[in-house]
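First, one chain by itself in structure tokens, the form predicted on its own.
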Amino acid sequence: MWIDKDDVIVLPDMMWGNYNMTFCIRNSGKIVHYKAYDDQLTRFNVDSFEEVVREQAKINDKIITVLNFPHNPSGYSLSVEEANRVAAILIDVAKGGTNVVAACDDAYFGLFFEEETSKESIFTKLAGADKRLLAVKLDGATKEDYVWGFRTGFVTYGILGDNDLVLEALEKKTAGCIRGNISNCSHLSQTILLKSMADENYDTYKQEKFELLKRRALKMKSVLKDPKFNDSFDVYPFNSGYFMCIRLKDVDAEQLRIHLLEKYGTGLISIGKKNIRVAFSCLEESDVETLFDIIVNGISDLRKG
């Protein structure tokens, strides 16, 4: 809705791969990448953020973002150091006379397992910050809620005022962008979910599957200590979501990805050269290290030839 032809979309290096078919196919967008984590792989890259979001505001009067945080594929979020200053950019950019429209990728929200991480979206760093910054936030009960597959979702738009005129184009626009494009969202999904919700039991349940994957994430931090894996991978920061990456020394990721599930009957995500997704959402604790243990008898097998 927000994306004309040959509007530029920052994103990191690493993203949700639907987003090429829906910013730059579908939208004739052009995305510009910057590098979502330092060499080390021990942060979040701000720096890279800040770089490219102020050269693209130089050249252009709009630019748009997505912060994708519980972050797929590398299942990271913001520190609160880090949010504030990712917001920080964007509202000085907008003050400074660029448009800035920032979608606040919230569809893993909640889903926080360290305590140093932020557990407030950074939509509401930027709602209604300036008069040229749009911050939409979108939610998902797909993940938020553990029914995968439902696809119903929520769009919050945050801007500057209260015009009524401005809200009711906002909404009328959004429906009818809904509307040209999927038509609806299932009826049958959105009547589950708000059943669920009315359940007296509805935090409890939510809560098991929070500890659930809170238990199976902090046990591969555990057994990616092991010294064992280094020479095959490195380890993405990962404190939240439903998945974590890992980084490849020196074999070719989709060449990885066929080998595992031809000989091991093990499925991942390969992204790009040299990067694999694991999702812990549907790993039992007591596989987490046989599995790291299987990509490392893969990595072997390759180098083999």
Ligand SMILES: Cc1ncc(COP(=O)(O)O)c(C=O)c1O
Contents of the next structure:
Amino acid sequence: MWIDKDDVIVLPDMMWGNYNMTFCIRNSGKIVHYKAYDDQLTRFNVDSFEEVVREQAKINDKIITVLNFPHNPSGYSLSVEEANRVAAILIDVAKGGTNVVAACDDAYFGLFFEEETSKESIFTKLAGADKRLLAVKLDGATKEDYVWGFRTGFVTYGILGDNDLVLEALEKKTAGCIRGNISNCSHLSQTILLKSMADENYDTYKQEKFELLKRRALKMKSVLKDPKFNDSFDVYPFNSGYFMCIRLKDVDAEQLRIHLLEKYGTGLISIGKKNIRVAFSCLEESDVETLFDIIVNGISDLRKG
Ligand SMILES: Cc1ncc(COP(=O)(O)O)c(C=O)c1O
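Could you please show the structure of the form predicted together with this ligand, as a counterpart to the form predicted on its own just displayed?
After this comes the whole thing, all chains and molecules, with the earlier chain placed first.
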């Protein structure tokens, strides 16, 4: 819908891998990365985001960015202050004359586990903020409604003003794009989802799952406070979503992943040379400490050679 050949998409250096397939391989766009975290892993790197967005806005008349919070893979969501800053940067760049598409990939929306996290999509700050800014909100039933395989999502557009012609064009182009890509979304999934949303227990069931994930995330935080892990890995900040990441001190992430699978029957995801993603969406609270002990054992096996 919004990517032409050679368009620039500004994305963090840790990201959902499928963006590459969708934006670059299928649509010939170019991803330009910013650093998702500072070296000390204290917070999401809004400084690097700003630097890259402004740099790219100077040399392109259009830029695209995807804001994915809760973030896959790190499980980070912006604080209110950080979200305000990200929005202000994009609005400023649009006001400066660059066309901006800001897509909020809210695939994990609602799974915010901490007080200071911004609980609304950054879409609300961007929609209608400037004539050169197209805000897109993407929601997926997969994670938000825990229906893996349903392949049902929602697209919402936010533009300046109520221009029926523009809105109709966006709607028709979106329908055409779906038709031309996947023909159609599963009607069965849509119907089941619609019925579940209309059910009087919908909110209660969703809340139960939310509480389950929150308990697991908080358990991870408390287990990871133990200094016994300090020698093996650093922990990326996390406060939301399905996942969290660790940065290994000195062993190769892919080598460790294979070793953990072969020796301990433990399956994790490696990202680049140093990072491992842990999904607490498939980890019981009672297994959290065991998992990190296994990771430490695996690291020490590899260190011994
Ligand atoms: C950040 C992000 N966006 C979008 C999706 C798409 O979800 P699906 O195609 O499985 O509904 C995922 C799934 O892993 C994701 O992690």
